[in-house]
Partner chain sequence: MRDDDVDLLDLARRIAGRAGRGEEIEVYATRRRDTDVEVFGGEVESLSVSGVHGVGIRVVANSRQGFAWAGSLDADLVDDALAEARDNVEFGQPDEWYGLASGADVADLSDRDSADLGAAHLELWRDDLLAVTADDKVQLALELEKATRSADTRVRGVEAAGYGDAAIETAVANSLGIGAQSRRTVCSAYAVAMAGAGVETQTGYGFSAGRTIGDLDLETIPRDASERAVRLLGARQPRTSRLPVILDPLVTRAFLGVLSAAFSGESVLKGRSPFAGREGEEIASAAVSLVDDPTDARALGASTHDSEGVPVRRNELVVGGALRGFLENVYTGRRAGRPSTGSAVRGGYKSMPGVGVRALRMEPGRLSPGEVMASVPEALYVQSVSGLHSGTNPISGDFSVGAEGLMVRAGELAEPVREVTIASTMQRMLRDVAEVGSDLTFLPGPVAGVTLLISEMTMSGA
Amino acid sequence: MRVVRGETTGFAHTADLTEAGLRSAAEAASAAARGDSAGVNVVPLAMQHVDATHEVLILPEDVEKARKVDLLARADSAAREEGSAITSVTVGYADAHRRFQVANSLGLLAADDQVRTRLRVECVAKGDSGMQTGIEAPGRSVGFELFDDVDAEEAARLAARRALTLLSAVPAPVGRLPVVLRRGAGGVLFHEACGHGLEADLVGKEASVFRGRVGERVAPESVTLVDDGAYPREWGTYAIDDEGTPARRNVLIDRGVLSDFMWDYMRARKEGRAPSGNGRRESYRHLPMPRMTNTFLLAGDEDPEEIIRSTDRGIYCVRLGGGEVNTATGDFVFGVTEGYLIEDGEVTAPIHAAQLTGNGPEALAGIDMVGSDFETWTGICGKSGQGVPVSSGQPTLRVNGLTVGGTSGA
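For the sequence just given: structure alone, the form predicted in complex with its partner chain:
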């Protein structure tokens, strides 16, 4: 229960759905917002209809537990069969069916029904050089039909091979280098490096390097960044956000020019504009705030192979771990969990985990080649203690210089 009075929000939540429980939460929220008892307003509510972005074919609750357990067992053996150097395999299956209804005193009444399914395989390989991990974690906003697209055993083998590959990794280089991000791998960079700085709450607090820059060129012409909550079946997809606003495709950077931020109800109201369908919350226990959904840097027209060939010395990132950004300064870091050296235009040895550091606006401006391929990556984004499912995506592309924090030489 959220009570808004001026710019102040009072919030209370309860799992007690009796009338007494709801009343007590409402009173707590109202008191928190310093509300006065202004009497009773009767607000007519009519359910708004929003089309689902896609159909869910097999609800996870309709699938027997035994089938899910069997999936895990098959993935586990597939990973172990990749080699005796695989010493530990952890396989997880998760599904979630989230239904909610939201109503407010402006007359809004809306509901959504969201299903997500994900597999996660983590393998540990042990060799002379120590232990290494490989992870594969495909997920979509679909039911058990996820496994029509995703072969659990193949995902497990992929995770195992990643761990095995890293056993022969060399120390990562140190210093400023060109970085080629394989399709899908680098989405998290743009999620961190620019996405968070384009969330209207941080912009409003002057805590974003992008504040006041709408209409300005922030990247080369080849860069278009969209946040698309209505993209069918993607991990960060929904029909309505957690305030009842329909999800939609929002263009954030249009051919290099900053075009808009991402808005929730409160920040949009303050600016006298409509929210953009980005008001999200982890659960009924949390206040909504502007969040990303599926954040994509769109494909360009360069041949991905050519991008590697034209790089003399650099890093080829196939998989990144999570990252962090200080939106006020734009400085970000993210971990390379599977990376290779590029030497004389060719991908060569795998490298040990290394951190890339850079600055959002500088990294954007430094994109000098954008490939014609595209892939997405699935994750949970944390902000102010709330985790929400997001995806990011991008074509193979090159950033002309990021700081690689390895251990080699120096």
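Switch from the form predicted in complex with its partner chain, shown above, to the form predicted alone and output its structure.
The following holds one chain only.
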């Protein structure tokens, strides 16, 4: 229960769905917002119909557990068959089915039915250089039909091959170098280093480097950044957000020009504008806030292979790991979990112990080639103690200079 009075919000939650339990929570939220119990507002509620972005074909709860266990066992075997150096394989399967309704005093009544399914394979290989890890974790907002498109055994082989390849990795160079981000690989970088700074609550708190810059050029004309909660089948997809606003496609950077932020109801109300469908919460126990959904850079015109061929020396980044971002300044640091040297226009030796350091707006401005391919990354985004499913993506692209931290000389 959320009660809003001016700039004050009263919030309460309960798992007691009896009339008395709901009334108690409503009174607590109202008292917190108003400071008194006066006034009753009665409004008619009319169900708002919002079409689902796609059809879920096989509900995961309708699939026998034995079939899911068999899937895990086959993936485990496939990974181990890739080589005797694979010493550990962890295969996980997860699905979720979330149904909810939202009602408010403006007369809104809306509902959504969200299904997500995911596989995660982690392989550890051991060699003379120590232990290396490879991960593959496909997921979509679909049912068990995910595995009509995703071959679980091939996903496991891919994770194992990544770990095995890294056993021959050389130390990463040190210095400022061009970085080519493979399709999908840089999605998490732009999600963290740019996307959070485009969420309206951080902008309003002056904790965003993009505050006050709408209408300014922040990237080359080849760069368009979109957040799209209605993107069919993606991990961050839904019909309505957690405030009942229909999901939609929001262009944040339009051909290099900052055009908008992501808005929930509260921040949009304060600014006298419509919410953008980005009001999200982890569960009913949490207040909604502006959050990303599926955030991605649109594909360009360049041949991905030509992007590599035109790079004399640099880093080819296939996967990024965890990192840290200061949204107020845009400064970031990310670990590279799978990367390779580019030498004379060719991808050569794998590298380990690499970190990318830079600044979000500067990285955007430094994009000088944008490929024609595209892929997404699936994950859970954490903010203010809340985790929500998101995806991010981008085509193969080149940033003309990022600081690479490693153990070798550049």
